Amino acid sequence: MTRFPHLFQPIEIGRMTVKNRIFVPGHNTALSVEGLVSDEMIAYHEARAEAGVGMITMEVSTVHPSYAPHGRLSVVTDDCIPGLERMAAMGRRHDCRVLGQLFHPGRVAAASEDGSVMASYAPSEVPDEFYKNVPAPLTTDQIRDLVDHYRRGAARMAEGGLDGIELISSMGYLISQFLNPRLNQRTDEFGGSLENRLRFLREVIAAVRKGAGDEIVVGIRISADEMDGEGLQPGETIEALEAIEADGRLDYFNIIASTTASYAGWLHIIPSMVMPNAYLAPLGRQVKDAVTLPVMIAGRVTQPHEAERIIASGQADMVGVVRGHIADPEFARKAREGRPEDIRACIGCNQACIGHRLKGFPISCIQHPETGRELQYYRKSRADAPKRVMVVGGGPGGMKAAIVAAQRGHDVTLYEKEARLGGQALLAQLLPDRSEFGGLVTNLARELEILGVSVRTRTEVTADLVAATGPDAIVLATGAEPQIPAIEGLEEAHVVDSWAVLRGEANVGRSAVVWDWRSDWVGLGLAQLLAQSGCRVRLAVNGIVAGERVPSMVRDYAVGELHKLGVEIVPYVRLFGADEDSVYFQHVTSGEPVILDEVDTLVSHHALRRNAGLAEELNAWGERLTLIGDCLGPRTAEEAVLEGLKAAMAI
């Protein structure tokens, strides 16, 4: 008997049966090729389908030539049909229902076809805050043309054999712009009253039904609360859904929150670890109380017990898990087998999932870099000749190297000089709002335990120990350490490094300047930590903005917290010197001095120094020695874990 009886009950949606209540909501993978389904995209979804997820919703497909940017799926031409057929066939192989999404962003058009900024279109000429677009109001003829393209796109999805079609009205996209009285300022048949503002959606639904037929499932994904003063509010959304349900042409409602049109809205598009788990479930309850069709909900659900509770309490009929499946494609299988403790839980860092996507690269996961690279790394081939592998350094990179080498059949021993595994991740979890980052260590440690990898803590590896052990291969993951930069006046000033502050080993005083060379999470977190303790804090950043290297929704939240705490942020500076009560900077472009006075302590978050001494002593090991992570070049946990994977796959 399953530990999650509600979660693994089948459900009828329209004329479609889904074997359980877990689904993967649509999310952009950046794995399409020239707007079409690719081998990489199929492999990505198949890893989740074969593990038993009930339903997968593909990422958005653009429906109209007015928005056909690089890196987006498209159903504008018949060229899409063969790829859809392959995706549908994959779903049938694993008894997994596969749905497509029809999409137009309206005023929040963000991507580009060739690097230039495309024109955007919307019900009315209302600019958005985030992308700074000024849309052209759609003419009646353009609206009719859009509706017809929805019909054609639906017909192509049906011909491709998909199980269903989802209309995208979420995140402040075009359909919701018509519904929103603050954005839809039209005076024609498509604006004004609720009846008129619903007209575009109703015509799209009718067109989709005409194109796809009555047999296929059709639903809508909508933000019940756009969490933005200009956006749709729950009462407005529910009123619209009640009216649409009464028409009898839809099969389900997929509820989410947020909008891409504003900074505040973006915080909830891909909610980071600062947001509570499953915090959007009450929105599902509000919608379920008003409608009778099946209701789906998503939003930072990372564990099966959370999904089970949502279903059992009647907050939704199905639960969407995106990043949980990015972090662990076997989420559904492990839950069904009663092994939730083995699930590699998402930690909400947003670093390699949406972080990659915002840079134009395929999504991945800092814990599971196989994600997005399924064709290269998901299947772990057994080594032809098992070897004795020595992994030196028990941070995330070394842990991953040991795990993958063991999965491939090698005899692995992991050495760590400290008492605990985890490396710098143990420090990162001490930052405000970052405690969940420690889950990276917990998850990797669990995998080491499952595989029975030999782990030796409190053991400092020397060249003599390596020689005495005689491994066939060595993976060196010895990390890096902080350093105080050589600046003028260092002897006079009170300067401490960031690690000492996090460990509680430094007396900072009442007024601190945080020097943030790396412009990442740590500078933001140190400033917040000290300000919360009552310290006056100024954050000086060697970048254009604090958190420049951090995914935007993580950075924007943190900057907002610093603003509430009264932290002064000084961007565009490099550290020059310090004395007993002042810190001296230089503006990076003007070269002019920037002086901060009345300072008790300079907290330095500077470039790390590679721990490469052992690497130099082991040069003679040649090709048998591989350096990964910070001892190769100080970066982040993502690069360390990825390089651990690659190193182990090469042994």
Ligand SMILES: Cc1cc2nc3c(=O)[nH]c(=O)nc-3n(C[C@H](O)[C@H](O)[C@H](O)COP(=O)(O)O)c2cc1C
Contents of the next structure:
Amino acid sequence: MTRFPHLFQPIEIGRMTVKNRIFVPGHNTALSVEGLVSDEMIAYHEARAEAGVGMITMEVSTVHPSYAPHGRLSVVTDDCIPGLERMAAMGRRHDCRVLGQLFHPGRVAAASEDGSVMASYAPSEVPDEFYKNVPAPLTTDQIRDLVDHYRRGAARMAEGGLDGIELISSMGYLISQFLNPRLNQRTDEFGGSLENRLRFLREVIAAVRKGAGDEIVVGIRISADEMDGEGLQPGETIEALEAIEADGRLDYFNIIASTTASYAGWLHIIPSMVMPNAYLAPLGRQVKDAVTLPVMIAGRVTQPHEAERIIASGQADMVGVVRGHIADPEFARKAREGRPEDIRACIGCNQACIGHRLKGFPISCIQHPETGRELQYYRKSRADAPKRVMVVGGGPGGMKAAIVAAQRGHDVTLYEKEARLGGQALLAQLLPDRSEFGGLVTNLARELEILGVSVRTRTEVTADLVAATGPDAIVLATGAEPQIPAIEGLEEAHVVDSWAVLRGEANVGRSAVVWDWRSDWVGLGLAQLLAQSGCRVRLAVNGIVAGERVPSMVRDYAVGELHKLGVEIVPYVRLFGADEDSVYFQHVTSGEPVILDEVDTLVSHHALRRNAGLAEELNAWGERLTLIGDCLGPRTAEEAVLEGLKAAMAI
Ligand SMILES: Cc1cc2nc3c(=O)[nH]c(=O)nc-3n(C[C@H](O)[C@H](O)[C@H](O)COP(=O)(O)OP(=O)(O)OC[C@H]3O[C@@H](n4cnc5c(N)ncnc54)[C@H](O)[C@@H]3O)c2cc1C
Ligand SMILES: Cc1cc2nc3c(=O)[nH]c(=O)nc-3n(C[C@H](O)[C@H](O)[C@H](O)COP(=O)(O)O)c2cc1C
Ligand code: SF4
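Let me have the form predicted together with this ligand next, following on from the form predicted alone.
Every chain and every other molecule in the complex is listed next, the one we just looked at coming first.
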């Protein structure tokens, strides 16, 4: 008897049976090569399919030459068909249904072919806030041509053997722009009344049916609430869905929220840890109350019990789990086997998944760097000759190194000088709205426990201990520590470091300046923490914006919180000096002074200092010694965990 009986019920969608209610919604992996399905992409999806997910929707495929940028999956030519065939065959091997997404962004065209900005097209000339595009209104001929390309793209997906096709009308993309009366200001048959605004979608659906036939499943993904003043509102969307359902040509509705057209809309595209788990489920309920076709929902579902509750309570018929599968490909298997506590739950940090994607790199996960690198790391080779491995430092990097070395059959001992594993991640979780970051530690600790790795806490490793232990290999993950920069006037000023503030060991008084050298989570979080306690806070950043190095959705939300709290942000400065009531900065380019007065305390979040003393003492160990993570170069948990994986794979 499964612990999640509703989740593991099959479901009929159109003529397709899906073996359970968990699916992986479309997500751009950046694993396509030349716009086509690649070996890497197949391997990525296969890891999830073989673990038992019922359905995978492939990432958006561009449908028309007006938006088919290099590097995006595309169905604009027949070249796509062999790759789709391979994806479909992969799905059949694992009894997993595979769908494709047909996509045109309309006005919110984001990519570039060659660094130049491409022209965008939309129903009407209404600019967007986020990309600053001013779209050219589509002519009727262009609309007909677009519709015909949907037909051709659908035909290719059907020829490739996919089980279904999803039309992207979500997130403020082209189809939703036609539906939205504020964006569609046309006076022809495609604008005005609801009937007219629905015309484009109806013609696309008819074309898709013509191209792909009546057997194949066809559904629509739509943001029922675009979470933006200009965006579609739930009442408008539901009215449109009722009308479309009445036409009888679609098989399901896949519901989401958000738009890419505005900063506020982006917060819900890939909702970060500030959004409650499964928070969009009530939107599914609203749609389900109005329609009879199967309804799917996604958004911060990170655990099977949340998905089970959504299905059991009738909020949706299927639940999408994207980042939950990026973080743990075995989500479905562990749920089916009643082992939810073994799931490496996504913590909503948005760093290596969408963070990579937005930088143009293949997606991965800070907790599970094997993701996106399946061909290299998913199946781990056993070590030819098991070795005695000493891992020094129980932060994220050391924990991952110990896990992977143990998975490969080595005899591993992990040493941590503090009482608890976690390193800096234990501090990271203390920042406001960041408690879920601690899940990184919980998840890694659970993996150590499952593998039975020997862990020695409260044990500081010295060169003598290493010599006495005599390991075959040492992974050094001793991390980094804060340092106060040597600035002018230091002896007169009241200066504390950021870690002391987080640990509650510093009294900052009533007016603080936070010096943020890294422009990352710490400056943002400290400013918020202190302002919430009633302190006047100025956040001085050595960057162009506070949180410059933080994934945009996380940063934009945090900056909004600072705005509400009245925190003053001073960008483009470097710290110069301080005295008893002032802090002196220099503008980074003009060199002009920027002086902040009436300061009780300077809170310093400066460059960390590598904990490399032991590394120097162990030099003689040569190739048997590997440095990883912050002790190699202070960066983030992502690099520490990735380097832990690589170091352990090399032993
Ligand atoms: C407040 C804060 C917020 C952050 N937020 C984020 C974030 O949102 N995202 C992100 O990716 N990164 C974040 N970081 C950075 C991230 O936590 C670090 O980059 C990461 O923890 C580095 O991992 P590590 O394993 O290399 O080192 P550490 O985490 O520093 O761990 C090193 C460990 O080694 C132990 N140790 C040291 N010497 C010895 C010894 N001789 N013997 C035994 N044990 C020893 C230490 O006690 C420590 O536990 C944040 C950091 C801080 C401080
Ligand atoms: C890296 C990444 C790329 C995405 N690309 C797409 C996409 O191609 N098509 C789409 O419909 N949604 C896309 N999304 C949104 C997801 O389908 C999903 O709605 C969102 O991640 C919320 O679900 P989650 O909380 O389970 O991750 C993407 C999400 C991520 C993380
Ligand atoms: S990088 Fe962060 S948000 Fe993305 S899948 Fe991993 S844990 Fe989740």
